[in-house]
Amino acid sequence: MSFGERFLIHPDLFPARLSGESWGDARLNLEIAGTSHAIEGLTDGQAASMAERFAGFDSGVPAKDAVRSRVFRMAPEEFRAIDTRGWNYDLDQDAGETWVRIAGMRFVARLAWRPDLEGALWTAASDVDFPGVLENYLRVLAAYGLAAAGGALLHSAGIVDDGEASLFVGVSGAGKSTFSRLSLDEGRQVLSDDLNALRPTTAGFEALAVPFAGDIRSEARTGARPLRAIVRLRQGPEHRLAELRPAAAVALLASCAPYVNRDPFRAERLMTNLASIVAGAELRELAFALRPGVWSLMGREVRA
């Protein structure tokens, strides 16, 4: 199957420049993982409902160099009907040297560098299901914009004990939910439990929380947070803390982030990008039963 054919009617005429209809004259103004973001061309019920998902991450005014995104109308008839039960979603991506374009349900989105990162929106969704469209778009902006600064946005578990960060990362059903839940448990503070993303600093790297949905996540913005530790998660009949190889822990890291790992035209960079952060950072592969005392082990056997 050709891209887009999944989502769109006529997935040839998909757009080529980042223009079209506004919705409206409404913009919203995010930080996302140090990033500023200007989202243009909303109505004022797009922008109220995406101010109230990511409460705490209004920036009010965007910075001069903030990446600017434009919404744009797409008529309903132009995406398929899906069938959502027992379906894993996921996006259509197709990427060139200069682009990148995404289609999913009820949008398409195109990333253009130009020479700076922008991006546009098209959508057919209303008011009520366009914070669900957006998220899906800022979650692939954010990916790529991390990739060029020099990061990545990760699947993982972000934990913060000591007022430093710990990335537990793992494959679907690894546990990164239940994990977190133990940490809260144990009074660690917990970024999320489904994306976190990692910036370089002079110092070395940095943790920070996204506005993006787990089951659990910070509710606003949270300072960064120096990274310590990348630990493979997996559940077990007991806790235990072994080592992770750093071979390994480049490979389990780009497994990890999403989007920016399927685009050939990036891919060195973003390897580039994994394994300054895991030469950086404490490597380990920790294994979890479920009651409480894994803090009691990492603790600070993991800078041992």
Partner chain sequence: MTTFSAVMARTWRENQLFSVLVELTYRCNLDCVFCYNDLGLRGTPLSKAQYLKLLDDLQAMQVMNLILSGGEPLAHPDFFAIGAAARERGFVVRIKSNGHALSGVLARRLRDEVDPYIVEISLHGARPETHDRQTRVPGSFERLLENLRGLRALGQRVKLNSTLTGWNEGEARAMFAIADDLGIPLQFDPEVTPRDDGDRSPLSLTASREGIRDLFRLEFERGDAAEAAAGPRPVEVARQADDAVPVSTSKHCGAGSSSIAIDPFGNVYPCVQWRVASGNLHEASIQEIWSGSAALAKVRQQTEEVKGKLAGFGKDAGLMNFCPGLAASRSGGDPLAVYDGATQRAAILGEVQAERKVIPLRVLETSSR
Second form
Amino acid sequence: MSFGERFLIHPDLFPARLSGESWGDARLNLEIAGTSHAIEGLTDGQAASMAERFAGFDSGVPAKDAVRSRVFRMAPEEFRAIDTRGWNYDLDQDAGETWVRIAGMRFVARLAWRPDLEGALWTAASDVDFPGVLENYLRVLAAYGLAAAGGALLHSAGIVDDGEASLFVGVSGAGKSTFSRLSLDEGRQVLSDDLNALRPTTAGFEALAVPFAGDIRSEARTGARPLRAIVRLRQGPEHRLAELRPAAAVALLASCAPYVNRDPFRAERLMTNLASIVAGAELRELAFALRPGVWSLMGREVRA
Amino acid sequence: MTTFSAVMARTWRENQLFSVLVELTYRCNLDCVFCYNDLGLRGTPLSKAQYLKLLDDLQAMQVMNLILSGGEPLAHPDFFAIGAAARERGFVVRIKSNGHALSGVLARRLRDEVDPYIVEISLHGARPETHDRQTRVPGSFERLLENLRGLRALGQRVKLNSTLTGWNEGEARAMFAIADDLGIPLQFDPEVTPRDDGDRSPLSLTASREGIRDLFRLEFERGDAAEAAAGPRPVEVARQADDAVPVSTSKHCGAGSSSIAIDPFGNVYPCVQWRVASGNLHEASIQEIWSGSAALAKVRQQTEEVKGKLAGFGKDAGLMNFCPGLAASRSGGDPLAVYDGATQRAAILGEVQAERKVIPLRVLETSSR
Amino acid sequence: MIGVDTVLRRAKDVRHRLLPPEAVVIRQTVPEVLVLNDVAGELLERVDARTPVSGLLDQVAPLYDVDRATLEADALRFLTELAEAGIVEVVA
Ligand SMILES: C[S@@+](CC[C@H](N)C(=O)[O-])C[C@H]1O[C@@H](n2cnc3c(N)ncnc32)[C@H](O)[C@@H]1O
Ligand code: SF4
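So the form predicted on its own is up there; where is the form predicted together with the partner chain?
Entire complex below, previous chain first.
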């Protein structure tokens, strides 16, 4: 199937440039993983529902260097009706030297570097299902924005211990949410049990929460924490901690870096970023059992 | 018996609106390097209800030609609703499209629901390398040829437009060959225009003097061949509605007096190439703008002044294909300022005519916009 | 033969506008542009696949300062020409 066919009746109408009919005049300013985002062209209803969903990430005023996204109207008839029963929702993605395009349910999007990153979202979603659509778009935008900034967006559980963050990464079903809950019970703070951002700073990498819903919504979503460890996670009969080799860590992170890891034009950039992330972090492999005590193990071994 | 040209002349003289070009959207599925659309323009897009009201008003004003352009007009979220409404209201609908998506269901829906008089489609070169280089969408050339064949098979009347550029000027003959092969007329416009916000970067694609000269030679050559093949001409030649050039009016063109253009945000201009703010449909009806706009009144007068000024150029005046809108955009606002493109065109056309030693009575040409 | 009882309709491909004292007709399929006089234009405007020619005349008569017989003769002539040109078609 060629790009967009799964979702679009006329994939050939896919926008090749960032223009169209805005939904309205309202805008939204969000702070996502250390980057300001200005989202323009919303109806008042769309802006209000988003502000509610992303409460705490709303930065109020637009920053000068904000990444600009424009939202446009698209006809519902352009989309295929999809029977979503038993269906795994996966976006269609396509990339070029200076652009990325995305097709999904009731929306298409385009990112462009001209030379700074800009984006546009065309959607048929009205107020009710708009937040989900915008979130899908922002996830892609954040992933690419972070990669371009030398970092990465990673499927992971981000846990804060003693002011530092560790990212727990594993295949789906490895127990990220369960582990996050155990960690909460043991008095640790959860950045997100699903998606976390890593950004380079002058003193190594920092981890940040992103406003995309996982099962656990953290209270302190905006703070950045220095990165301590990258941990491969799996469930086991006992708590057990082992070393993780750097090459294995890079491969693991690559498999957990959504969107960008499928993009042949940005693969090299991503691998470079991941290599420097891995170079500055403690690397561990953790098997955990469904009982308390995992953080005493983590703490002891990791700090040793 | 009154001729159509005489009626057109009357529309110019009496400010009878006859042709309206509506830029439905700046959304586009291609991304041409030299596109004149101002993508930075902001405003509230006209709603479907506003478009339907506009069509009602234009019908009441006896406007006949409705040209839907863009951007890619088919990419407007309400394209089919607007197109079908135009058909119901008895307009002669022309679609200006890049043709990229005009296949299958979309092409059939266009014919069945909108029934356009003609679909005008842009060709950017005779080879994929050239066409796709200009459109910046790989595969667009092959797709276009396929779609053109499909449209012909559907019985849709099609015309090809092409802007001669520095990138495609060597391919004009081959482009005509493609058009001939498809049985579709092709019209060149040798002039690349600045972007609508005044940015001149598209001009870097302007064709060379030699390229333009070769195009004119080629056009004469093809004209001669067609004439020879057709034999003696009938006295009355039926023309397409807006190709008729009114004779003996006091105005240089019908901009603002028989035709106007409207952008996606409801801004009204005398012409797609002459973007003087003349009103906005969010604030006033088209009737109010048509009869009350001071800007349009001035434009109507300026088209008379242009005619007077060009008279000073003698026979060259007719060769310039002078456009007051381009003059204004190139001079920073003066529609009477004669620009290089026009004088150069007259010079080149003069040369080519001299080579032929036959002076045609007049050269019919419209812009591909 | 078109008479006062004939019912006409416009051909599907006809597009027309009234620009008094003329009317412009474009036949989309041919393609062809025609200029009609006022009376022919007003008649064409009123052709609706229901009203017989006599009814069209009733509607148009108040617009012109001519006697009914002259108007009728002119109208039948114009409508016959329009039918020959394929612009109107006889329904009944
Ligand atoms: C803006 S497009 C709109 C309709 C449709 N998207 C298309 O490309 O045909 C109208 C026409 O203008 C031509 N055009 C675009 N930018 C131009 C420029 N700067 N100078 C001259 N012609 C231009 C296009 O090639 C096309 O034939
Ligand atoms: S010229 Fe036409 S096809 Fe090309 S970008 Fe502009 S609007 Fe689109």
